[in-house]
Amino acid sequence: MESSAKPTCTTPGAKSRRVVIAGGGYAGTTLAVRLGKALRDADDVEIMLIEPNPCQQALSELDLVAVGPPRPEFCELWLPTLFKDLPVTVCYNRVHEVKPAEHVLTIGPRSGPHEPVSYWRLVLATGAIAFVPPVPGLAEHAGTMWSVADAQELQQRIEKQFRSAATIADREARVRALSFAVIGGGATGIEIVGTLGQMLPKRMREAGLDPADLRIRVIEGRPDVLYDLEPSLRLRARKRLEHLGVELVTGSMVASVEESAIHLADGRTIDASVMVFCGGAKADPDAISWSMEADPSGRLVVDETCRAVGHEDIYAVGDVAAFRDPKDKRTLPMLAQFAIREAEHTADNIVREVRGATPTPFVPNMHGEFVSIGPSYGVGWAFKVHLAGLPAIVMKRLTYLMYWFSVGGIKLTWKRTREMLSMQR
């Protein structure tokens, strides 16, 4: 397929059929790349990706940017670079509305004006946003960890507290100024708190501060952290956190939050000058307004081929889709590995449709899960084998390499590998 003379976002191109992909995260980017490589001129199909940001953000690496030293670019894949040699038109805009009956979606700012974009097939891959429950003071005083901007904000707050602590003579006051708390003991929260535990002491020594004044806590309402992992792996994670000086505060929900304190439902109060909330995510809230069936959590209901129920020309993949595993009827969790595999399968199904074949069911399989606890230690499993320490980190980084290779080839993989190796401690 030729990549020259690409159409604009709102006017028909030279091709007779248009595949529109809404969202440029793991799912949308994977799907666009796979389609761009698979389709040929004879297929007579135009590919358009609609995404407001020029770069894809890798959420699993935000902790490294937040605590340093990697630059924000470490978490970003530049879309113009990924698609420069592929027949994919990237429209930098946001989806405002989907009109299934008209085979049209509209793009533009929330307040308008909005422009129509027609489609032959539509793939909704608009992802999820951070979920912050209505706990008094939580949204006002705790940051989230869902974007590069969030990571940069945390880095700035850390630096601000370092500067403040350097001017405080009273040790108790200095310890309060250097108290950090992560709310949420799932994978994201543990990755953040683990990186804080491993990297902040070194940064403090470089700043002339005493790491003995540092307090780092992770707060989890359930009795333990990392409930998605087996008990033996959770035990290894707890031991690693304790080795890093991280205090685990479990068994009570957060009741309210003040500027420098977290109050728990059981009456405990936790000092915290910097707070990060990592309590979960919810599907793109706009999706429930697009005239398609959604489940109670707001994710779009899809069939076994990842098509939106009742709409044979619309697919939904990734975090915005509620795909039920045929083996146990449970909705797949919001994990990048499922988003990527759904996208790959959907790209193949669209190629099948283009060439007159019938889409096939998606069969999910979870091959493993790894959680980093600082840049040099991890826990997790792959193919029923439990791993901890450096082997787990190697496996986690290997998943990055596989993704980079799938969307950017050997050049991108080598570039990102060098960046990753340079920041290891």
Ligand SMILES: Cc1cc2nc3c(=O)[nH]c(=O)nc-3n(C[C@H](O)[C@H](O)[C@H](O)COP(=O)(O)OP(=O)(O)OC[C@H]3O[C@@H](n4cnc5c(N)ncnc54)[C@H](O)[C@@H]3O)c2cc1C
The other form holds:
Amino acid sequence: MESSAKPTCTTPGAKSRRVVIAGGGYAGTTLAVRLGKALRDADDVEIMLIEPNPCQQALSELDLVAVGPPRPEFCELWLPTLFKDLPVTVCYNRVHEVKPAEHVLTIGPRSGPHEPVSYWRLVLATGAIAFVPPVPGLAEHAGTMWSVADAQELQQRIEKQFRSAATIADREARVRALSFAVIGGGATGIEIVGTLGQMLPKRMREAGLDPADLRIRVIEGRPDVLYDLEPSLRLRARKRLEHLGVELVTGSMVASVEESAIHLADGRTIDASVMVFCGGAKADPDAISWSMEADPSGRLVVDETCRAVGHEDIYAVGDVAAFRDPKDKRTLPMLAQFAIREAEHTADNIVREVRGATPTPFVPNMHGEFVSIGPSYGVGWAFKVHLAGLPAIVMKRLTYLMYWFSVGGIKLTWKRTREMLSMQR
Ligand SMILES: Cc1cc2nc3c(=O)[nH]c(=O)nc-3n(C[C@H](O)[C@H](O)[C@H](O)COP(=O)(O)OP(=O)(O)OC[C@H]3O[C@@H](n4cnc5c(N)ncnc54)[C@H](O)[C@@H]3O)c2cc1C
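Let's see the other form, the form predicted in complex with this ligand, since the form predicted alone is already up.
Whole complex next, starting from this chain.
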């Protein structure tokens, strides 16, 4: 009897209300775990998470695998493990369409067929994708860094260039083969280029190559990198990059890209056999077709309780949502820390609604921000205190630990801490 009452993707279980969460990234996973722990049988609510990928891709950890030893599984958290003991049904599919007027969404591949799923409350947490601007040659020749597949691709490119360089006798040609460029000097670009700077010389020595042949550059259109940080922290970041042998190319936008060269608007040309574009992201492009209000950048407009404006039964959280900070009226940046906090608050609001109370406003607070520059150095701030070097990287890794603990408890935290420490070596 009990097994026939178990919900499937399209058949509701025995409960009378269903909360559907679309997207199992930082926001969706946090929300499903918190709701799964909070709701009781008597609440009569079923929780369904719809996510095509059986693993959560922990994007903020990508730098640790993109350049390090080939262990891409490090930044993936297996959903069946996370939800093993929780009353959460995971539906490994994608949301195709949302029909707010009917309180229904459809699931299935882009080209169909599609099946309906009804909801009592819906939480949209479908994240963002890498945005590559229409610069000639950029999309063809530069990789992006927004998924484990992207990180794997960079690993393969590094391997390929090492193999090729090992067979080249001419020094100039070898240096060209070993020239890497990261386009974008924001946090993502600096994390990737910092990891390249720290890890590649070691990997080259292991392969019998001379690190003196390595060229690593970061290209940023503005006059400096890490523009969101205070000037003193930017200075520390620049010094660290210089120490790692990373050349900073600032003050000019990329005008066009060829297979092994980047042309800047000011006339400079940069050699690069491997290019990674870390210059932007945009909200899940499908979300704007789901009959909800979106801001000009395509993020869904939400009210102070994280509900899509005009839709009392739909919440949107994380990168796909445009939450305006009531203090300064600015839309929150696309950061895991906000995705997680919005999700926690939304889980609590849904529990309130389940038990007959009304949702409360979300109050965002930024307590700090840390950027790694290689696996063992960071810059950033917490509670107005500036940190650089080891304390900053410890703080950054602590945020990972807190996340692992919140979704997977002590077992997951211990497992991944061991993996992370082995990568630092
Ligand atoms: C390289 C990199 C480094 C970063 N470093 C940091 C950092 O150090 N600190 C920080 O705070 N932030 C960092 N960020 C930003 C952070 O990763 C994002 O803000 C965060 O992932 C947003 O969480 P989310 O749950 O909204 O989206 P995501 O984590 O992107 O999850 C979205 C999920 O939705 C799923 N999905 C998409 N479409 C559908 C659909 N139609 N149906 C069902 N599921 C769907 C996707 O498969 C995905 O699993 C970094 C980002 C990158 C790319």
